[in-house]
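Single chain ahead, by itself, as structure tokens, in the form predicted on its own.
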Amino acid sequence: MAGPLLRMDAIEKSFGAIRALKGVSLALERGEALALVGDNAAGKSTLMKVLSGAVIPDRGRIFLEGKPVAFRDPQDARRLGIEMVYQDLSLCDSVDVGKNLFLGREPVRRIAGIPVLDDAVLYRRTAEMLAGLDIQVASVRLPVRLLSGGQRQAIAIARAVSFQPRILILDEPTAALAVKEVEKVLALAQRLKGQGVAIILITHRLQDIFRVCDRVMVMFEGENVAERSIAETTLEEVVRLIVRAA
């Protein structure tokens, strides 16, 4: 029987005199979502830039579909299919819609052997990758600080989802969001998830999870102190395990 597409042993994280991680163990199998909650500080985010490159862990090892891996950085990440959307989501304001999918890739094309910027491909591909994920705006030219908060967390989903990531973790992706723009971020989260990527949410408002994920994590101060799958759980044992561990 096939194993588990992540597995992360024993991860360990210090900061100077700070233990952020302090043998952290997770498992993520193909299509499934993991919620990964808990207090501030609690760890969450660090194994998660562990998990995408952007930090390098002291000791603890990762296995991708049980062969052993390791991550200079979030490029090496991304080349085996990884991609994390940070709370800040990276966006660049003054540029538009279909620039910010392709930025740093744009496609081009070449007059006199020069290559130019091809706007014609750029935003048909961005038309199409938008429809596919079913993502509304009024314009794949508009600039991203035009945009509401579902819009621009949507887009920078959509970036992640360019890469055709295996697993997509997404940090926070409806903080500060209204109630109907939550509900349009979870149910792209929900199509994701439907068409086999794995997704990794950590989020404080627990009763996203409910909606999308199978199986919740519970972290305090760099450890994994509860799990929990999601059909044999309830908000309320969810808020005791968090409270009981802090």
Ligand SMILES: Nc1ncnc2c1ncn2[C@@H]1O[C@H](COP(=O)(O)OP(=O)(O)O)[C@@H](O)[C@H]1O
Given for the second form:
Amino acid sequence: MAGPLLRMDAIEKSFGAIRALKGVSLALERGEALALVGDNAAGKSTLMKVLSGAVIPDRGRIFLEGKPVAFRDPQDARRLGIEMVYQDLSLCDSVDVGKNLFLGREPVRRIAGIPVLDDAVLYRRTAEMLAGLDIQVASVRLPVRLLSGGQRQAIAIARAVSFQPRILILDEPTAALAVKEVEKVLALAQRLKGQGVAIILITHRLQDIFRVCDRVMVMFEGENVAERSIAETTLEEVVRLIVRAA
Ligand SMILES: Nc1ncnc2c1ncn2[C@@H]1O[C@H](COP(=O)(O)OP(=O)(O)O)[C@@H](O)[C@H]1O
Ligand SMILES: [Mg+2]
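Take the protein just shown as the form predicted on its own and give its structure as the form predicted in complex with this ligand.
What follows is the entire complex, opening with the chain shown before.
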């Protein structure tokens, strides 16, 4: 098929006097893993919120498989196969693993015509989904606040994956994790990429992009300042691009 899976073209967004995005363009191929890097406040999260429908851009266009699209909210983006896992995860802490995965779309069955929650199906499907992604938790009935940071991140990713996205955006998925947990989350991202999901990974852990990503895009003060194929760059060069010391 001709053309990229996704193209964002000259996206602009201001918050009051702050010009968070000053005309940023981005392309993503099918099944590609793109790293999005840059200093704090460079505009990475805002750009991805535009892509996931959480922020409405002031200007600019988005094309999916060459067709112009516009998102009014995250549901619009979800319908077209775009999911974002936020830095703060948006899980319900007091709710268990299974109910977090199925939040807002709990399976129901009917007893004498009256719909009742079908917990047996919910927990069985949760266990199947987690097994399919090689995610381990002690129990699908554990409130997520009792999980480790890495497990919580994995559950948030599993929830996003359950919508069968074509594009999965991960915003700093390893920022708050212990080293061993970082490995698991990276392995999960790699597995999803292997399944054909295109991934956009925002991270400050630059060593990770060399393991998971095909390409890196560098943002600086609301602009896309560089793009490199991972095979053709080095950690040192990416650092230089980020701080613009080159
Ligand atoms: N909802 C918002 N309201 C006001 N300013 C915002 C909002 N979201 C982001 N910003 C500002 O936009 C700029 C870019 O932020 P952000 O996209 O979060 O950067 P990054 O993810 O690269 O750290 C920052 O100056 C930030 O303070
Ligand atoms: Mg951010």
